[in-house]
Amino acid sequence: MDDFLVAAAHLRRAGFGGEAPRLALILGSGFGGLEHEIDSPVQCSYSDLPGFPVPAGTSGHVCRVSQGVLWGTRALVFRGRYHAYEGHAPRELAACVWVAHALGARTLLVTNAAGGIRGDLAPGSMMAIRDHINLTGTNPLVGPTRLRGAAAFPPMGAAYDPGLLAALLKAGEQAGEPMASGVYAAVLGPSFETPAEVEMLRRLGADAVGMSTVPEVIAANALGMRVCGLSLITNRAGGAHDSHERVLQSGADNALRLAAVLRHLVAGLA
């Protein structure tokens, strides 16, 4: 139960901590280059972090945590996340969140690559997440014991903080990036969705679909953190030529646009 506290203690000894980070940022597929925006970072690989799950090594997922000053704000940046399709236990899916909270972060920014379902969400679009549908079949709060500080039955009626949602939409305007808002559906993966599944998701009210993020958001809410979520639409869901490689390439191609939006958002928080 205390594995994540062990990880946080190790990071403090490695130079993390001190002045608590104001926010934690989890980078989605293809966005890893954004960690280079951190001034004077202290870094640690997930594989060198006691108490942290061993990364599965999914292609394109570099796993490293950095702390430093990001666009004027002290921040933790997690490059790489844990996915249920990699075989991790439910609680491990939110490892980054547990550690971020233990180090003092009280705001969580999550980013991901997603398939567009709603008609206006073409590849290259950005979507501020206003709500989600959890179809992964799991939850990071499942288990016989509760993690220290986490609510057993957290309300999810405002899982994505309304003030941060408004700030994210404003940041899009400031960056010259028109941004939609919508509902993100999380599925298990790792296969992409069939057209019939996409139609089901559409009827359920989903605007975009991916294979991550929701466990982190649930854990953050259980810990009382404010949450903001941003999806980059990398493909139209249900396509015959969907591939992980295309998702990564789209993320890399649009990373500078994403950075421009996040820079305005983080500056506003500061």
The other form holds:
Amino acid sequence: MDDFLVAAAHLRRAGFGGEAPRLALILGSGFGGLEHEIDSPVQCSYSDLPGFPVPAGTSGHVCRVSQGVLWGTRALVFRGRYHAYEGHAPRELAACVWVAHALGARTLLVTNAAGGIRGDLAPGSMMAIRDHINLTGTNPLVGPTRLRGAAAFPPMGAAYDPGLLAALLKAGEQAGEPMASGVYAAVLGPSFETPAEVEMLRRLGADAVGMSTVPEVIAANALGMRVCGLSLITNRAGGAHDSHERVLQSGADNALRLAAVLRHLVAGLA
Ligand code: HPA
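To complete the pair, please output the form predicted together with hypoxanthine; the form predicted on its own was given just before.
Entire complex below, previous chain first.
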């Protein structure tokens, strides 16, 4: 059996069965505290989940999946994700997505911290992801066998569901956080970008840059899920003082603003 079906079966035995979650939410860097928004969650640490590697570089950080009622909607929430720079096998980069789909989720909300490239994307602003550019050098569909239920050659022409994108922009207005939409470029990392690389990304059409999300979005599209993506701009890309700690701090500082937007979005989906 696929590892991720084993993980899903484990979760069902651990109390994640019953009514299927309507959506899955993956929390980006610094947003982990949002899992406390879930009412009466059942929870499981990644370290207890067969088929789920422990994300590297997260010692001391909580990595777990929760299921419960999030802003009135049954949801799965993933705190901790897999990054290509950690050296995982390609399909592991989308572990959260494979498991969410196996448990019945058909809508995926992805959040991340990103460096702003476009002039208006200053630190502290949010960007609704309209499209992406995959520069990670990998793809979660790479591998000797195809995962059950996944398309081999999924189209990516509407990778971010246009209806959910419109709903996210509306949610931003409702939350008093009007936001622009833009193109997210995913790079391998873990080093941040040089100014020359940022200029290259800008010319390629990227508005923001980060090291996550895109593998998850590709897998979700291969599974026929609807995807919505939200970036918090934590820094101007290419700065001399970029640091992971600053990204995490900015994520944590702005988590409540992000939650306000997501709350309106999720309420609108119900
Ligand atoms: N570059 C890459 N990833 C990031 C950045 C950045 O500037 N900020 C947050 N994640």
